[in-house]
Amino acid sequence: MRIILCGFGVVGQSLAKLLDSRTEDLYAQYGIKPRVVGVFDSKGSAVDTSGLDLNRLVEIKKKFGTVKKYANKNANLSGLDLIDDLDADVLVESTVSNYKDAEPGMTHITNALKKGLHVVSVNKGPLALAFPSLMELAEYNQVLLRFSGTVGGGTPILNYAKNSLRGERVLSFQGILNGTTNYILTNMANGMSFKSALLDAKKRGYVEADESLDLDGLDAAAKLVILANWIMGMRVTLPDIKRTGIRNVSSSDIKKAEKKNCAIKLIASCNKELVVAPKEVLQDDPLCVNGTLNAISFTSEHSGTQTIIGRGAGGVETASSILRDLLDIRQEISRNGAANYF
């Protein structure tokens, strides 16, 4: 499987080592041969179609802060000109989520799909803008699409809802989608103020360098719609989202939930209509998890509602999420008959 990889953060460097220290066994338990052939980070590049030696990038990476010191060739191609110029199955793309206009990740998913490449996506931004015609470009040029890290991160929580609730109908869901935010009404309900909540939060690298991402909902939003369709099958983007955040919730808010054995968080929920806002949870109610956890309910007609609690991002986790949407889509081609296909 010949992999390119747009976007070489935490994320795309945890994915290297884990690819890199599983070698052998993903040949042997799945017959899968990862083979990363192009990287792009907002700096330069670094391409070898043999292979690229992965702990030798993540060193050079982290070493001079850029993959393009790996070689005095093709170091400054862009991402879509790995996506045009290489031969490969699979692109990766982990580059930062844009929620304006999903750029560069958008331009970098459309024409992978386009040139007939599968795509793995950490990047929420293009599938909060444009999902439904997204899915509907993977399925007219015979590739798939999936993104099971962008909720949950290592948490498989778009899985479980699609693959272990299978021949249910499920009714509605609402959950923690965002550990930032959850953190910070957690440490708010142990006294602390928003704001030095908030600080907190930042020294210890949860926030994002956007904090309006987190704090105004837009994190959750995103997840929200990525479930909304690709569970429940509705055709949503970001602006059908009613959204409000966390930054009018005060102390005083906490105090008078704590009265009723509830507790305030950030809850994304679809039901009749697709919100995000602050709301009252119940101190024994499953959902009511605390610190960065993310966790979700569904409800389904005859199951009832079940619930998943889980870490919601990290870099090994989301990275883990990758691989499994490698092998998923290893998976998938094999049952096509095209099992010597990678």
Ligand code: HSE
Given for the second form:
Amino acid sequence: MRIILCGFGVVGQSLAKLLDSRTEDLYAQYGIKPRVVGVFDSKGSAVDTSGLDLNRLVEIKKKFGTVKKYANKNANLSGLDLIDDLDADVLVESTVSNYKDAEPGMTHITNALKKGLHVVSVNKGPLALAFPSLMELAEYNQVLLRFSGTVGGGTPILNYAKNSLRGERVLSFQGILNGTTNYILTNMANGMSFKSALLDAKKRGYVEADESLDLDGLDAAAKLVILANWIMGMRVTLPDIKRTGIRNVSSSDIKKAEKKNCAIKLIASCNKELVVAPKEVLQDDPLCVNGTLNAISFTSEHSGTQTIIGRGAGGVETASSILRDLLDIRQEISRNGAANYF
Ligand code: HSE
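Hand over the structure of the form predicted in complex with the ligand; the form predicted on its own is what we had up.
And the full complex, kicking off with our chain again.
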């Protein structure tokens, strides 16, 4: 399986380490031989059609802050150049999510799909802005678009609702999909002011470079778009979400909620309408998780309400979700009778 990796931040590097450490086991257990043939970061690129040395790649990135020092040749190619020029099977898109025009991820994904590459995206921007048309494009080109890591990081929330609940009709769901705001609200419930809770979350590296993505509920809204499309079959994008962040949640709101045995959580919900907003949740509801945890409750027609809880996004967690998607793609391809070299 020849892979192009666009974006080599925490997630990309975690994936490189994961693939490097699991080479033999992946082949023995799943018959998959992942070979990263091109990597692009914001400063440059590295290419080796026979497979980059992933350990060395991570070291170079650590030392120079870019992969472009990996070799003298092909160091200045763009992500698009890699997609256009290299023979590959899968694009892994992990550049930063942006919700204005979703670039550069949008161009990477659309070009890869048009070229017949399968795509694994952990970048939420393109999906939040254009989920329905990207799925159509993938279908038209008879390739797979997967995105397990976009919701819940390593916790298989999307797979759970799509596959484990197969045949059921999910009627509604609600969840805590943003770990950073959950961490801030938990600290506020423990007596911290919003300001110090935010500062603490920043110190721990939880907050997005653009803090508005977390605080104003954009990240949670993007995840809600993905869930609504993938699980509920809705054709919606980011402007369809009613969104309120946590900036106006005060310590006194939290105390008032406590008196009713509730906590205030930033809840993304799909029940008649799609909403992200702070909401009171009973403290003994399984959904009421603390710290950076994510949780989601699906209510379905015959099997009632089920809650799945787990760690949200993190480098290794998200890398493990990419691996899951790569294995899905491998399985799908072999089901369709493609060659075994994969
Ligand atoms: N900022 C997000 C969160 C991580 O706090 O959950 C990326 O999905």
